[in-house]
Partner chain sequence: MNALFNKDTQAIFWNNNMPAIQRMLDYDFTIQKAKPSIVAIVAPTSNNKFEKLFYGGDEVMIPVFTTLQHARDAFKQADVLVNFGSFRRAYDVSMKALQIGGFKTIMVTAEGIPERLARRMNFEARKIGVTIIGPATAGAITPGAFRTGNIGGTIDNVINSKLTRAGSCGLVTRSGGLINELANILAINADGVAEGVAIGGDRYVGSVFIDHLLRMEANPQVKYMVLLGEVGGVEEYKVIEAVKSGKIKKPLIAWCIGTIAKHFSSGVQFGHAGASANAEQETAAAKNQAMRAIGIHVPNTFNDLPLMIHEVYTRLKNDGSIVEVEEMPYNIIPETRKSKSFICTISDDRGEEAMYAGYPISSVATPDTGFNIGDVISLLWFKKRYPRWATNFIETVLKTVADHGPAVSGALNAKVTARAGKSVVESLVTGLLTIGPRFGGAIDGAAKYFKYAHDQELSPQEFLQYMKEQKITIPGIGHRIKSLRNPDKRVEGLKQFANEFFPQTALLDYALEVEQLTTSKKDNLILNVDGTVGILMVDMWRSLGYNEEEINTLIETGVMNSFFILGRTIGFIGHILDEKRLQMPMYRHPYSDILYDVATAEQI
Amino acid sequence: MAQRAIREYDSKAIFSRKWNKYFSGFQFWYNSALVTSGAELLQKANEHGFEWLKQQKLVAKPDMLFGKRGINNLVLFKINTPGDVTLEDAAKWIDEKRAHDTILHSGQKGKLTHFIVEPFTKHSDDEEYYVSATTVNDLDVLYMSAEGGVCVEDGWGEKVTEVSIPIGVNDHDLEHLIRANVPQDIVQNNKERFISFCTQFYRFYRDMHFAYLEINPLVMQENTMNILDMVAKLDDTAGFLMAEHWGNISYPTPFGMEEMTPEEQAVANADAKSGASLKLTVLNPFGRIWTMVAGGGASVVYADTIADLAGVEDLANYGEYSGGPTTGETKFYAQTVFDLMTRYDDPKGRDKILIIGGAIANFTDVAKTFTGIIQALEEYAEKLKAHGTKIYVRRGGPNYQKALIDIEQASKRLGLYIEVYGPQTHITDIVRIALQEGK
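Single chain structure for the sequence just listed, the form predicted alone:
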């Protein structure tokens, strides 16, 4: 499967075209504009079908394949304040954002070129829900939560219910699986609606050949479904079958990667062919601290922690490997990172630090991915030792005990310095430990 990320605007457009076929009993008011400048937005407001831009209060945000837009202060909206966001406000804000480079908390840097503008949806936190679907090995997995928004990732294990769905499941068994696993903390009078929507959401995901599809948050107000934020990847091997259904889809280059290094490009190519997520950005090829982080949310946490404790100039890279990568994919990713970190000495003559971190995995077999890392360590052991590399590991999840034992034993056999920690250690404590010991 070749996963290709698409813009939020395009994913919502597919929803809109197929809504009546797949989502019986629910309403979805599709009003969305994709623009590249304030002037284009003002012009679009005069076109047929976009009158709402002048009539409603608005929300504007970049549409460039990166998340955490709220955390990065890249969402324009106002709640219960005088002077709600108008068409003119949105146009001015877009031009301000596109006029200079933007640096995300992750360290990614680039120009904002595409923006999505939509009506503002007034709602309360208890109307927010979460739903997503992806493929893991030979199963589809549906994720559901009675809570939506930025807090979902922070409490994933406690807040999100996972349902494994066999490929080719019939409609009766599908609804039974979802009903048996629906989150218990959903308000009772909303439970049937949520079950019905999630059932239809999965059918839509499957039939439209999505590789990943996430709504967060989904705002459910009676039978009206408001899709506030959406992330989507298509299986582009199905493109010849789905051209009519998908419409005029583009596959943009992710933000900050318009000019990628050969290593970044190689990882991006591997990501496009994988059901997992493989991301790499080289921030400073001479940097002292290199990371291999499992999980998109964890990657942000580690980058922020390293920048706070050591200074952003010491952070060499940003990226993630997540979503159940194979042993071979993890080995390739590790080889790429190890090759980059052993090319140059630290300008101040200090030892290199390698952080192999992550949260507690949900479905990734940690032992399988660590087998790939160990294979890469065996290949690069001498180069890593030549740079005085000290390795700090923190991980949890399926088979994590075996993974930690394996990597510790392998590192000692290879003569590499390593410290290994499990989920009892706070997710970022290894950064503090590494920096204290490296003084």
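Positions refer to the first chain, counted from 1. Everything quoted here is computed from the prediction, not taken from an experiment. In this text, rigid core is short for the largest set of C-alphas that superpose within 1.5 Å between two forms. What changes on going to the form predicted together with the partner chain:
- Annotation for R98: C-alpha shift under 2 angstroms between these two forms, rigid core superposed.
- After superposing the rigid core, the C-alpha of V312 moves by 2 Å or more between these two forms.
- The Cα position of I427 differs by 2 Å or more between these two forms after fitting on the rigid core.
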Contents of the next structure:
Amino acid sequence: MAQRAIREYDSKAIFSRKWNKYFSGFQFWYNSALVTSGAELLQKANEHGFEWLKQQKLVAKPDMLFGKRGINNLVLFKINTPGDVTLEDAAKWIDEKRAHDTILHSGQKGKLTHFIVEPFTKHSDDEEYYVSATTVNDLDVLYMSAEGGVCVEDGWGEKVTEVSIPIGVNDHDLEHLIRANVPQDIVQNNKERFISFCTQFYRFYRDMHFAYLEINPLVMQENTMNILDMVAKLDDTAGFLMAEHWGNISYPTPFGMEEMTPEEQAVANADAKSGASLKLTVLNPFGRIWTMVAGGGASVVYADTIADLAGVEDLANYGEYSGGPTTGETKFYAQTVFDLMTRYDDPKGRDKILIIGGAIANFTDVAKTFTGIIQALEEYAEKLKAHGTKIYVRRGGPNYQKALIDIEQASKRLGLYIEVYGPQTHITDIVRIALQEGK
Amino acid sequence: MNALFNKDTQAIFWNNNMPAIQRMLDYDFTIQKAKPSIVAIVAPTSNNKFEKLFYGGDEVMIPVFTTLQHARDAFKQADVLVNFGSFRRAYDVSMKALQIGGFKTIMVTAEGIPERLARRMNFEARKIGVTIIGPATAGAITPGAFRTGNIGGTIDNVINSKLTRAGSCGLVTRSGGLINELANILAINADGVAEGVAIGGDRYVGSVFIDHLLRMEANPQVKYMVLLGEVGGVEEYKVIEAVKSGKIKKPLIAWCIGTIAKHFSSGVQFGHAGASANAEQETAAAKNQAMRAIGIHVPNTFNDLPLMIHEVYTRLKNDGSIVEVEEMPYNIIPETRKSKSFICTISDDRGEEAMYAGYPISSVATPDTGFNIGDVISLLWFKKRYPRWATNFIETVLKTVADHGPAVSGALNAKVTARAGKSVVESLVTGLLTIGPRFGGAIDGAAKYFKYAHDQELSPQEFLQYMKEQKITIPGIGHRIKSLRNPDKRVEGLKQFANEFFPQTALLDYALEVEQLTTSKKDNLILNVDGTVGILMVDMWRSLGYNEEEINTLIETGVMNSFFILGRTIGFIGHILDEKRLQMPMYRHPYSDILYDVATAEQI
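The block above covers the form predicted alone; next, return the form predicted together with the partner chain.
Next comes the full complex, and the chain you just saw is listed first.
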């Protein structure tokens, strides 16, 4: 992974932490609370530093990595008139929202679990601006508009000016570029202020290793900058440089995405503990063809080929193991796959297919990893047979000859159907062979 | 433009990743290169001067440096940097290499370098025309010439995939794992690889498909090309443009993996970090379709790729574009190799006649050869032939320090031991064992501190102040009885010799300035013989072209002491033989010469 979305709450915390360093001359009142329930919000209001929750009128909205919250009617800013939301109103609203599933206009569906609550900022439309930065190949691009809010997206072409910023630009050229491209419809009085803010915004974006950063709307009231809404992605590979600057950042699963199954979670945990790589995603628990593939690139071409030759509905899982896993790790991974594949019968009553595939390994001792697979086969032989499993193996690399003989002999001893192939057979051709024989 | 590498390519390897370096050397040996292509290893925290590695069944030594600059200075002809730094270090290493200059190609293996840093590195490299391969790659191979790191896999696989000699195909992939597979396909279905590059799996990589394909287009060894792309990014479209505009004319076979991704809206990461489509045109299916439409050879599925390769290859062979590749002989690496326990770099007794640093003993031994003992020392201690003035100086030193009477601690020890009836060698070592910081050590100390002061450009006054602060009396200054008015003749002799024969005596001149200052305080604080020897040794090495670091190493190694040990051994042996000749009895020291002051031990 590299570019990962973070919560609005966390991104504002980074702003706040770095405000004095980057945004000299501007003020920012950092008041945000992240809660998971109304009760938590009420409790928070009693904590030191959160007195404003009782003193001010509030805005509440979900903080779960999706945008267009206004359009989805998921921003609480009024009961009767804008700016009349009290702490109790917000708590009640949060509990209502989290009580049942929410479906967005985009079709994403899920439970709302995290909410951000902030003071209501009274402002007029002409105080709203838009600024964002992103990365396009060799360039960074800064987008600026004199209008903020939803109307920016409606009239993107006319309302937004963009500045391409080359890598390694110096501060002088940066300001020059931004000045030359600042939206003309910004009133003269505010222009300097906006240029200055955008310049600092870009430097903040760059130095903090953001991959995407958007404030919409930005409400500019004299020198006070109100960040009403923001979206941010970090390049998580920079974590080792940024620990101190980012603070305690989490990368939540985006709203609407399925949480991992226990099996996927178990493999992910094993992956986190290991120097090797172990990945597993169940695509279709009822699927006919299960794969246990070594190597990232190889796993993709097997998935491609199964989808092409058998149809994607037959592909049960995607995953890979690589980077020299131990025998024990391979065994655990294989057990997980075998267990999943022997839970259900094929809906069409066909035999199951197990693809134990891989490219020609660089330095992984193939015989060693196959020992783990064989141990798992011994454990699951009866279940695999009960599902009429046919096993197709293809692998190359150090010690592959021994690996192939071992797994073939073990399978025959266990009464499992198996065919083994080495580097002379094209990597994905076992998929074709398996399907041909299955017919 | 030519291949990325050729048979003369030399590389500096950053990080002491011995397995990867060994694999590169194994490849070099297999393809019968005369010498390893890795000329230096850079390992900032290593204390080793070199690493031992196998070259075939034999071992070779590859020098280790703690900085890239030093490695570069020592091997100016190396124009490839194999950067095996971790994701934390790889960026800094590459940037340093770009700043130092002279590298044409930098291969970066680390996965997960922060994107902004990777982009900066790629941008700076491109600006000055340096090819970056990676990050997140196994690198590149020019079969029969050079490979970076582990690309191509084990030597068994290299041989099976015919990566020992150049074939006709120019191969580019993202993945380092599948490049082995492609090489295997090309060996089975065609005549192998002319050049293979895995550009790397991260989102931002240095050189991209089009850079390498255009170079391959210009490389006459390449007759056709295979591109294995991936879902995500738009690099394949640059290739399509080049085919459209006629910049790429050679037959091109291509496939983008990750067609599966179209079946899943989001959330499943298929393969690399770079492998996710941000737009319809970035999907594998769209790219395959676009490539097919422009006339690139695109199979129906990945599984049909070998058939397509075979078809294109056969056609080119039939029309004469490809001629039969000449199979080249290759070496087989011995199955068992044993690391050597000892290393010797100064002499060799395996041949017809034993040699001192390449000189047969008979060519240095007799007077008619013109070699004196100073010459032999320069060969065996320094592995160099020093000029006459320097070897004469070495001899002068040895003669000067050979003896200083029976009363000094080492000589007395040797005499007492000899009188106890012990042998020459036993008596000698008891004498030698007294040599150290207090006896004879002033040579080392003088060289070290005077050189330090001179290097730091301290004025004589500042030097005295510095030594005072360190609470160290200046080694090499002071004599029991000699003074300016009553000079030490040995010192006079050495100074005179140096003035007459040394090309320069900067450190001696400096030491004499210091002496003026010290003697103004006390008459006997003169530069003594130990000090003069140490200081002139430094002047000698500087005159011979040694750099400061090399000289510091010589001092730290204890070479100064070695001159004293060697010279004084002559005197000690003299004293021992003297005792034997005189048949002196066992020595017992008289009570009267010992102060006894023994109290009864306190009870605790």
